[in-house]
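Given next, in structure tokens, is a single chain: the form predicted on its own.
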Amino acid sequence: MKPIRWKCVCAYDGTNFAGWQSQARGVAIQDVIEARLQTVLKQPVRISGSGRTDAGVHAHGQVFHFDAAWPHGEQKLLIALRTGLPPGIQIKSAKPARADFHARFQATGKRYEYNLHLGDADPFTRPYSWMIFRELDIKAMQAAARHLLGRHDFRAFTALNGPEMNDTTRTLRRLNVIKRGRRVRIVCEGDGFLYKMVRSLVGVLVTVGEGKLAAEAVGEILRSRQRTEAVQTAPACGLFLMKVFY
């Protein structure tokens, strides 16, 4: 039977991986995943990625895709796949593709969602939220958000160093922030994300909300394309990559 390229949606909890890339010692989803299909499909098996998750930050929508030969239908791929791995990480579908589907390079856009916790949470709500031990002015917030919307070169908001500066212009389509209660959910979309640019993003956004920095301060920020103290870099654990956009 010929291989055919399979397109797969997976959810993780990335608090006890080293992040989605394949590393040295097998701790990264990536590794866990190529070695549950290695275990199916009786042969190595390598996947690609829409794009690289840091250690500790989680996935509800990480798309991923490989070539294999498989002749029992998705369904039968789907539980294969699904049985054996650990609790962190789940295969939430598994489809055939067309033969040039590429999950990175032809992703259109991404979206993520940060989670911030205005007090100590809970012990279900904890492990995934960045706590505030103080208020934030929301609408400062959402005004500096404003400032960051539209095509720019987000180097200021970048830890990246090396040759990946030299292009280092997204667009950023949608940032909102959102309080329900003692939650605060900060939804960011765009064309594609820098090293550690949606944390950076938030980080400056939580140093407006502490009265730190003026909302206009931000464009200034962006503008002078330098990082500054000002932007900090929120923690992983509160940062969901939601969806990707073909």
Given for the second form:
Number of protein chains: 2
Amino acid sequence: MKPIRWKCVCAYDGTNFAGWQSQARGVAIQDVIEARLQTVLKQPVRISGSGRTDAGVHAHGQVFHFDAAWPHGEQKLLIALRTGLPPGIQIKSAKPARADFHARFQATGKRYEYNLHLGDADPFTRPYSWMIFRELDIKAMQAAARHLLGRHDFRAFTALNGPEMNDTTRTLRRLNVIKRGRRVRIVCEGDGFLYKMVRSLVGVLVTVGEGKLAAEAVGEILRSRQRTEAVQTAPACGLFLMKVFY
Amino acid sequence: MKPIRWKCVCAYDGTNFAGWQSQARGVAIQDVIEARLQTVLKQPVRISGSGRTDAGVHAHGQVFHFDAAWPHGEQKLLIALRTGLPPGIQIKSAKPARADFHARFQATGKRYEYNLHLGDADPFTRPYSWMIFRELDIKAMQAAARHLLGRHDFRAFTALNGPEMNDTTRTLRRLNVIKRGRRVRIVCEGDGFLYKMVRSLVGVLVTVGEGKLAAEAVGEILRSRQRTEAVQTAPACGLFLMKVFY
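Could you give the coordinates for the form predicted in complex with another copy of the chain, as opposed to the form predicted on its own above?
Below, the chain from earlier opens the complete complex, with every other chain and molecule after it.
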């Protein structure tokens, strides 16, 4: 039987993992899934994700692909994969894909969500939120977000210690700040994101919300293409990869 | 300064604790709170909870009391207690109470909620749900619940290995089965509960929902005052103590 390409969607609680991609230190989500695949398929399998998520970042809709000969149908593969994974990782779907499908190179966009919690969160919300112990000016954050929408060079909003990038231009299609009770959700959608870009966008929006930076100044930082101290990186625990578009 | 009585409300993720009350094995939630109080008050303090919760059971509104001389006001006590606790335990409020307030003996009722999830739950829901891999007949569960409401001897719904009880009569004021999407919430309120009673009620309702037991049979089991094999104990992880009434 010839191997075919499989496309999988997975969810994970990133709290206790060293991020998506295999690292020298700690257990990566990719390692755990590959180990399970090896058990199920009885041979080593490499998976390719749509992109990395950092240590501590969560996902509801990470996508990856791999090649395997599996004669028992997709439903049985899904059950076999799910059964042996730890509770923090779930395979949501496993489906045959076109032979040229590529989880990373064919992605046309991604949606992330970031959770802020105003004040001390309860033990069920805390591991998935950035707790902010002051009021935030939501209207100012929304105004700042409008300066970031569209096609721009986002060099000012990537990590200084990240990999060298040639092309730092991305299109931000959506950046919503939605308050409901003590919870503030930041929804961020675009054609692609630089290293730590979402957490940098969230960080600068919070700085604006705290009244430490004017909404218009965010546009100036963007145009400067230089990261400044006003751009803090929001903690990993509040970030969720929601969906990868193809 | 004379000690006064304090009433606290706390929330906890019971996943990694050996239940509320100090045990020979494992770390109990009570131990952790008492250790924090000792640090803050600079002397050993004993706390009294509204009742025990088993290992793995969660709480949004557990209540306890203790006596302490604390000259700095309730807000500062709350902050001092919160600061040093692990993320799985949160003190929601700390307020001076009447000298004769007793968290257990003065409780007039409790509300619990239990989460079922139909099918495989995602990593964020799974630690707080009982996953049920078949459809449930919700109407039959609701009919069975009606047989349990009111004042009854609930001896058939306590654990066989529990402490000897003289008085096993309790009043069940509310037992709702609410389905929303793949989630089924069971809300349970009464003047008091026997050892593992909520989990036994949930267990028998699920047996009815699976079609293995008729709704009317639940009334017969109740009247028999004898636990049978049809009364399974639902897993601890789905159970939340929501509120204690005074």
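Given the structure is predicted, the values throughout are model-derived calculations rather than measurements. We call the rigid core whatever largest set of C-alpha positions still superposes within 1.5 Å between the two forms. Numbering follows the first chain given and starts at 1.
*Asks:* Given a superposition on the rigid core, I'd like a yes or no on whether R25 shifts its C-alpha by 2 Å or more between the two forms.
*Replies:* Yes, because once the rigid core is superposed, the C-alpha of R25 moves 2 Å or more between the two forms.
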